[in-house]
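Presented as structure tokens, the chain that follows is alone, the form predicted on its own.
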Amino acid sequence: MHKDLEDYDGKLPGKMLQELEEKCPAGKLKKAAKRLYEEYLAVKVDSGESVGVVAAESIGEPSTQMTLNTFHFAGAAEMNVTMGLPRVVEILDGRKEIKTPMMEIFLKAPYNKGKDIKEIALALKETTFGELVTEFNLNVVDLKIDVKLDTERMKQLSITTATVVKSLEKGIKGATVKGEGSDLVLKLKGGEDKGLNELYKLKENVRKIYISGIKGIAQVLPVRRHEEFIIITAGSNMKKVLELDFVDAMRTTTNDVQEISEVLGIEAARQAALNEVIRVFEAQGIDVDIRHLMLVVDTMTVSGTVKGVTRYGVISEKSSVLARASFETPILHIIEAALVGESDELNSVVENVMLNQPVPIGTGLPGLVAKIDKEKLEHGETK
């Protein structure tokens, strides 16, 4: 460490330091160093200070403001993603399924130069039966189904015939599946027993069959970034991408907080679910200090797994039964508490509201204590 940052040694955090000696210049690191101290002590929180309600504040309000739609990209309708104020309640609430999952794959040298850039982005696509085929023609007297295979599109994704059928024999019971070049027959076992409804079954259930690519991965868009070539997704399989040679595994991401946490952990998760808040209000063009922001994502992640801000996640876990009881079904959790025996010593905000008491955070914090001199009270002396 310099010795002009070493006074401030333990004042300030070790990464400021850091990165003050990193990025200023020797000469002036005295006198930054003294501005940065004077700008941390200026931004700390002070004792007593509700930080939840004021971060709660900050977030609710400018939600209200925010539009309710979903932004499309731009030249492929079917490939949307949930904006706004849904997707702030999507992250918020830390849902296990949400709307819209999306991935950005980030792709290793040569191929984010743009080299094969379209046969890697439809390899990775999940490819049913029914879109390897052009006719399905039911055969009503044989209980059999003729399909005609789309041969340009195979040759594009790389899938033979052989491979179209091993899948099939995986994926369907009671019948049987032959195939020659762009031709194959799917028969029905069991002859007259059999009818034209489980022939129609049959026709439903194979399109569904998966055949190549990954699965999740319903659509794949390769896009320009900057100067390198990235391949967004509709659906998200991140377990699945990052095993994938040509992948960035350092930088591909997915919108969906919970997969980020089963793969990666909480961490990232908890960094995954800050980025994705911040995103959309960034497109709303809506400042929000980012601390106030932290403090929810620190919250819903603080256990070691994403719980969303719900009666179901956070909110059971507080310790006060009448700070529970005012969020949601206030007769359940008191009935419970009630049965149990349990007690509630009201060190936060809500039960001491709830109760027309002073609570204990600015001036309602401090406990005042004043000696009485007995004497002087009597005689209508004060101090």
The other form holds:
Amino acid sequence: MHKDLEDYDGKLPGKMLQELEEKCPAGKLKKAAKRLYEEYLAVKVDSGESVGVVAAESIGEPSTQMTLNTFHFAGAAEMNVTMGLPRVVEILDGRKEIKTPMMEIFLKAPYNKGKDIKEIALALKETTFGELVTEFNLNVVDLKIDVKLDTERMKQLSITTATVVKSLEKGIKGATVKGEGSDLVLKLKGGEDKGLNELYKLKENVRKIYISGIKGIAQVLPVRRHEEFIIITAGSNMKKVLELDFVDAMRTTTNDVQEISEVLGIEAARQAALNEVIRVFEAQGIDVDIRHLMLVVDTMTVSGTVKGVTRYGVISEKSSVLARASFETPILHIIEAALVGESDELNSVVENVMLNQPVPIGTGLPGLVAKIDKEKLEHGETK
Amino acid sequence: MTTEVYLNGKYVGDVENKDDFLKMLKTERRRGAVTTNLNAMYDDRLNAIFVESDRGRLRRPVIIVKDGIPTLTEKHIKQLQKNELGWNDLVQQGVIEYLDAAEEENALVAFDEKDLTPEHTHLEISPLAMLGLSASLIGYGNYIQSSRFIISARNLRQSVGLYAANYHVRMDMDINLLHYPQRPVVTTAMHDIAQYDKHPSGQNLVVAVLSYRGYNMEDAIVLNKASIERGFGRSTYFRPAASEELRYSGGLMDNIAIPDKEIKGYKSEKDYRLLEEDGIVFPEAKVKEEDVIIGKTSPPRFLSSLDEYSLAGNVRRESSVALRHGEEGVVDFVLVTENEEGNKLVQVRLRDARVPEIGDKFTSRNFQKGVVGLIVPATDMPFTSSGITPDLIFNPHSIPSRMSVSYMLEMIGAKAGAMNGRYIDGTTFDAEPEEAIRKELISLGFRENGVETMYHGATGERLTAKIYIGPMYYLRLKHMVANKIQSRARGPIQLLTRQPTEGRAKEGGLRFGEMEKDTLVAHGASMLLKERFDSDKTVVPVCENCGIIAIHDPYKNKRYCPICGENTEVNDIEISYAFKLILDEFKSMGIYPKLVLKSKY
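Follow the form predicted on its own with the form predicted in complex with its partner chain, if you could.
Next comes the full complex, and the chain you just saw is listed first.
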């Protein structure tokens, strides 16, 4: 580091110092650094500034203007994505099950040129037995089901009858499977006590058996983005997708924050939550300063897991009983606090509002400091 | 294929041929063999026929059409004119039938006779028949958005007018009466039918579409002071007060008279000063808030044998009727009578003259309502080259976004009508055409588009823009500031929480709520926030030992703790009463809320 900048080490962020050193001529460094430091201090949030409330208002106010739009993809396969307020609520609540999970799968060099893109995409899609069948024929007399397979579809997905039989044998109990070409026979095991009911149940169960593709990927849509082809999916299974060797794991992503937290870790989840919220706001043409959103996603992720802004998540982390009680289900919180004998230090805003005390924010923060001569005070002398 | 038939939502059976069935049902209904209250609809998606005869369906009359020819003929019309036929005859003869919303789905209704084709099943009697009474009183209704048109019609019902000619012998609640109602220049067919000129509810004003020093922003209007002095918008507000001599068990009863000084809850002599010997105010007395208008006493609330010994017992209670907070007026009419139960009933009607003031609500008939923002002396009002000063200045920004073209049309219509001394027919869908009115204006020496050169009222300078000006029918709406104004610095509080009461009637405060609190927190205005929430602050003694609220005995000037007794340190703290309340509630739940005190500094 340049000697002129050493004074500011630790006072200014490293990145700033680095940039200054790179861009500023050496002779003017000292002056520039001084000016930068002044500017940096002026721009910092003052202590006692209620950043939380300001963030809440800055996000909350424009949210009321959002419409309950669902966004439609232009293309052959229709895909719905939750957007607008419901999506923001979904992200900030830290929901485990989101309404429309979605992935953007980027591919490695030779695959992203668009050749065979449809086949690659189709191979990702979860295929169940029901989709490969053109006809079920229930035979009550022999307690069997004759199945006609969709050979064309199977060819497309490069599935053979043998693999289908194999997966079926793994997937069902109480029936035998025999198959050749486009015909397949399912026969109920065991005696005469079984009838049409069992046969019908078998048919319904067998439909849902997984044959090929990636579990959870319900729909695929190859899309051209800039110079390459990517695959957008409805349904998400990040772990399995990243394992595929033709997938570019660096860029592939999902809109399920919880899943990212599990697969890539908490820092990635923080960034994902931030990106998702920004995306919703941008789509609606709403300009919210990123720092407000960062504050929210930071509080959601500090604990190491994704916690929603709900009474089970972030709010339950508050140390004050009264603050927790003032946000939903008060009786529950008070009883639980009473059982363990919790004490409230009255360190935050809500508690002090309840007690009608000055809130420790802004003008409520500083106290008056006076120099008192101890000796004189003890002797009872006052000026 | 069979079709399912449902009667009033219940399945009743199947029919083989739906068309035959529907046709039969309709002919029988038109013949009068089946009740005319019946409607049937075929739903092709469900393949079902729904027959309805329930109450509560909206239905409207239309003329039946057969093979493209309406069943209503010239003969019928002649008979109608001679009064040989009535409406019900037409319904019975199967000339007119009522369709409900469901049956209308199967019908094809022609708007006009010339649109008729063989496919049509019905013909509109008149396009005006689509509208209700108050909607059809609005001129040029087909030149506004339907939603605004509907709201406009609703506004009309709140207007102040001559609601009944016998108002002076009626005791209606909350009634307003316009002093000088006028008939509008732009009328509709409904004005004649409903005899609107017998009970009009508005006045014709000269309106200039112009902004005036920002005092008519955001739907405000500027009024000419001279117009008000000439009687524009003047109205009277009537409110009756009633009291009854109730009978109680034990032969006791209320007594309407000037209350005795000994009774419980006696107000003050001043409050009873307006009462005559019978305990009722005299007519034409000027009364103000808190003044008693009907003096009444009631027997004591609880009666027991103990009363014989107690000195305080057997005292009657005060139960007079007094004017509410903020009310004033003149006693208009006093009525002493008996009600159904034979109890003496006294009714006193109060009257209060209401001159338009800032904040009163007015509207045109075209969804252009507004409150008075400023009352300007006539000398400062802009004037036209012919010397006309407007009675009302209306802001031009209210027009483009709302697209209320009817407002513009009514104005040039009324201008032509007023200058030519005739009424303009503005019936919705059937109005006098704009072109004709424009031509008429030219022939009268005006610009055809209704604008005129105007001059600034104060400086006399010519205004650069030409101003759209003309007469408009304006209505005064019953929402007046005098009934709504409220303010409070101190006042009554609730017993439980010691917080201010809610609502105007209780002289309440305006709630500084959760989100308002957040704004102060966001500004860091901590001390201001505390001051705002000081409305229920209390000082309570707290025992330092156990942390429970202690007791202060002002007689002995002693403080003691209910748990630790007198040998403990007790200190005062200042908290909100609501918090003291929640501590008490904790205690009642078996939770021990211990306060640990420490010096703040």
